[in-house]
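Read the single chain below, which is given as structure tokens and is the form predicted on its own.
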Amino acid sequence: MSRPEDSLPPDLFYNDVESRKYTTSSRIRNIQADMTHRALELLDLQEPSFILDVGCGSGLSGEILSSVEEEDGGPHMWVGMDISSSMLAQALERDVEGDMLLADIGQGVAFRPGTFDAAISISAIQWLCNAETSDVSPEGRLKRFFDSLYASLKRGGKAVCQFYPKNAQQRSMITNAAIKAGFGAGILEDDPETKSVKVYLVLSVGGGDVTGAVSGMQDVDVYDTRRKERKRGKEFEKKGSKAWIMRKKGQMEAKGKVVKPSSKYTGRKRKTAF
């Protein structure tokens, strides 16, 4: 079955007619919403929040958002942004409570630093991931947007952002690029091992340690990837060892670069010969 996101850009694939579509169906509904549950889930949010909604598309996470109750640390406030005209149209019929804007996540996030005091994200970041032409790196619109993601949340601040990546490799140059920008980062799993797995990429501002989020949740696999990869760095892998040579070699190919295979021989010193 074709991914949505390899047929077209989100503001083509996401017409009037799709738009209507996706808003109006029972089944995206339910899935939209036990996600953003989720999402608040790993927030914790104490106190009614200031929350960005990437990816807003119909504003049905917000209604979300607008709906919690003061014992669940609610109701929040929240500014929605979509690069889709007609899904945001679909909201203002719907007369959400949000505000909303026209805008490409991957051209950044306009906002002032520190603006927010959260953010989430229900299955829109794999969008970044695509190229509709040569003039477009994914690496670059990540980079975009991570970066400017992580000034807009306060000092503290975290964001959630659910997503379905494509294969590893998506996986791990999405992750990295929420690294670089600065946020401290782990990934969540639900329903791990199914055809209906449940990624979450949860990031707190400032480099803070994020599994505490998900302390004492069940049937959730959690990956500190910044402390693997100083843990990693540190310890084990030295200049030319084989951990050392098939770490390098998955960095070129996310890059895109053709690498040798690997055999049983790769990182094995040579005898010297006299």
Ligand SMILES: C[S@@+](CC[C@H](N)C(=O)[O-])C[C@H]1O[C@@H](n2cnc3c(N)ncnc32)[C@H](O)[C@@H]1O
The other form holds:
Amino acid sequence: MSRPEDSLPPDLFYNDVESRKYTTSSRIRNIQADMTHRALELLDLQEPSFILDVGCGSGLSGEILSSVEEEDGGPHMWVGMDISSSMLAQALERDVEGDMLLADIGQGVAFRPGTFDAAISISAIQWLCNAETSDVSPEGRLKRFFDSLYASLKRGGKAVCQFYPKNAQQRSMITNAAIKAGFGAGILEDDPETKSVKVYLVLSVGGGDVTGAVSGMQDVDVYDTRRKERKRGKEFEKKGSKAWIMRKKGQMEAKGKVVKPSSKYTGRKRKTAF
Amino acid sequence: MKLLTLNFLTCARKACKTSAASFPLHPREAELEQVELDMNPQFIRNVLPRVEWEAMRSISQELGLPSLPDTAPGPEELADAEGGPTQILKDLHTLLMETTIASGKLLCANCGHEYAIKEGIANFLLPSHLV
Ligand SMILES: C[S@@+](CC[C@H](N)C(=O)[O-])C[C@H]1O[C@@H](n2cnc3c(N)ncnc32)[C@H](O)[C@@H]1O
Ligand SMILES: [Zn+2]
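Right, the form predicted on its own is done, so what does the form predicted in complex with this ligand look like?
Expanding to the full complex; the earlier chain stays at the top.
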């Protein structure tokens, strides 16, 4: 299947027709809701928070933030940014609770330093890799985005960006831009090596050890420059992590052993251990 | 746009980043609309220390709203003896969460750029020569 990112710029791709189709599809609504819940689990917010939703679209991700129950630390308040006026029009029609801006995240996030407790982005930031005109490059736009996102978060704040990298090069271009901006960064994959793989970039604005905040999280492979050097550029695979389990399973299967089928819960710890 | 959001927005132009005059943005020809919302006392408690009270006062004045106290209410003023919401908390809720700019413009006092607001959504797209 061809990627929409390769066909048109986002504001043209998400026109009135496509935005309506996207927003009313129950299949898409379910997928976006699942991923937003996953992102919230990774953010682990303890109290009603002020959240930036990057590429908020028609509010499918944002409305999940508004609906978090009091006993689960919610409900949260969100501000969304999106470049497609048609997507935002859908959000208005659906009467979402968040505030929204028509804005291009590649031009930066125009909020005071330390504004947000957290940020999420669901299925949006891969679009930043598709900009090629004389005055803008994907690298320049990624830098502008991550630098300003970093500044807009409070100290100890976190961001979780689920995205669809086209290939390994795009994935590392995005991750590296985040690290260069100062974030502690980790990557988590749900259903790795399947067609429905989901990649989450987990970012923290930390003092001290920048990787500390993400290394305690379930299944998150931490990017640490020192470790990376030792492992010669390979991602760090923690024993017991999902990547590790999947590799072991592969080895066992290859030896003809019976292996439990993998699911999205493979390698996840029970909720209480989180 | 909620007044809460306006209290955190700055001009998007790179050249304005270091200028104190790029915050707050100034509402012009603003049409206000009250949008009802469930009160979230915990959220207000959490976000209030981050609100720039001076800016809030000047924004309210520019919008012709009743004048605000000189200093921001402290956390102890938000709940009564039984832990219930005080009038101050309710007023903050009305001001920050329910008072919205439905249409108008936001002006940067540093560069003079105007961001249009329509149907409550501000347009922060910059033409490429202003990025
Ligand atoms: C697949 S939709 C996801 C929307 C929403 N987060 C959700 O979960 O339903 C991707 C969104 O990213 C937005 N987007 C793409 N590039 C963008 C940019 N440079 N600035 C702001 N939004 C952008 C698109 O307009 C689109 O609404
Ligand atoms: Zn300006």
